[in-house]
Structure formats: structure tokens, C-alpha cells
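What follows is one chain in C-alpha cells, specifically the form predicted alone.
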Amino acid sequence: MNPSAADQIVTETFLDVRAKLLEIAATLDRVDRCLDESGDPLGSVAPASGRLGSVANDQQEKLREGIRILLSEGPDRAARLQHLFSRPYQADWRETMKV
């Protein structure tokens, strides 16, 4: 890809992408403060992992790993994303998931 493509992509997409950025920041933020209200302290920077149920904390997780894999290098972040929020595979997902 060329510099002068890969500006056009960047000036293209920039309000797109940074109403979702801001749509993911306010949903850590709202999280962080349900948290806080629970007797956290504030401004605590442990994550919060621990204190959430078990579904929740183990989405937390995965979206924390997502936000790794968007701020890591390379090409293939999209596949990486949606591998990690994907199931294994499973040969018998017809009967599993009765289609």
C-alpha cells in the first residue's frame, strides 16, 4: 500500500473510528464506576478482574485482550480479533447447536 492510500483510508474512516473508540472508553468508564461504587477505591488501577461475575470477567478479559491485539503491529489484527472472540471449531456444531 502507498503513504498517499493509506491517508485516504486514515481521513476516510477517522470519525468512524473515533466514535467507536470513544463508544468502548465510555463503556471501561462505566464499568470502573459500577466498580468504584462497590468500595473500590478510586482510581484504582487494578484490573478489574476478581471482582465481576464469572461471565462478565471473562468477557473483561477478552475485550482486554482485544484492545492488546488493536494496539499491536501487523496486518492480520482483524483475523486476530475476531480468532480470539470466535469458538473452537467443533465437528459436531450442527448437532451442538441444532441447525
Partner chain sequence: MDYIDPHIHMVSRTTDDYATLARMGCVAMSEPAFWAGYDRGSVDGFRDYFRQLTQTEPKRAAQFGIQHFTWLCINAKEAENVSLSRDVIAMIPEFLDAPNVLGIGEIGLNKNTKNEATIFLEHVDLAVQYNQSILIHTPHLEDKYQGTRMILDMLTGDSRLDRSRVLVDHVEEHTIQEVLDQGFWAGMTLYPVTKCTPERAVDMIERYGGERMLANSAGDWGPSKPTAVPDLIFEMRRRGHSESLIRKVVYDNPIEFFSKSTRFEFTPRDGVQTV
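If you're wondering where the values come from, they're calculated on a predicted model, not measured in any experiment. Residue numbers count along the first chain shown, from 1. Think of the rigid core as the biggest set of C-alphas that the two forms share within 1.5 Å after superposition. Compared with the form predicted in complex with the partner chain:
Superposed on the core, the two forms differ at Gln90: its CA moves 2 Å or more between the two forms.
Compare with the form predicted alone: the form predicted in complex with the partner chain:
Shown below: the chain alone.
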């Protein structure tokens, strides 16, 4: 662990990461705005994911879980995000497919 290198990474990437966070925030706002315009009362406290179609709802839930992973500790956030967005491994695939 090199604290000065960590400082350098945070400083150098700050604007890039800030921009990515803003893109995420703006996208979530856009979703909420669409739901408001489609008849939901402005200021509704219901989470957007509860008012989406089933496919979009599942995707939105995955994104929310992804955001929780970003806020967690540990060196393997990228790998954990990848697993979140992956179908699980089925070890018995050869028997199931008869290959």
C-alpha cells in the first residue's frame, strides 16, 4: 500500500470519476422524470424500480445493487460487479446438455 500513490490516483481521476457519477445520477433522474410524466404524481416517494416493467425493473434492481457494491470495501469491486451482471455457473452443464 502506497498512500501517496493512492492520493495521486484519486486526484488524477477525480474529474473523470465525477463525470461518470453525474452520468449515472442524470440517467436515474431521467427515469424518474419519465415515470412522473406517465401519470405518477410528482414528488412520489415510491422508488422508480417499483413502477417499471418487469425486465426494466430487474435491470434497475441490478444497477442499485451495483451501486451498493461501489460503496462497499475491498479490492475486488470490479470482479464483484462482473459477477452481479453474470449468469451463475452451472457445474452440471455437461449432464444437462448431454455433451
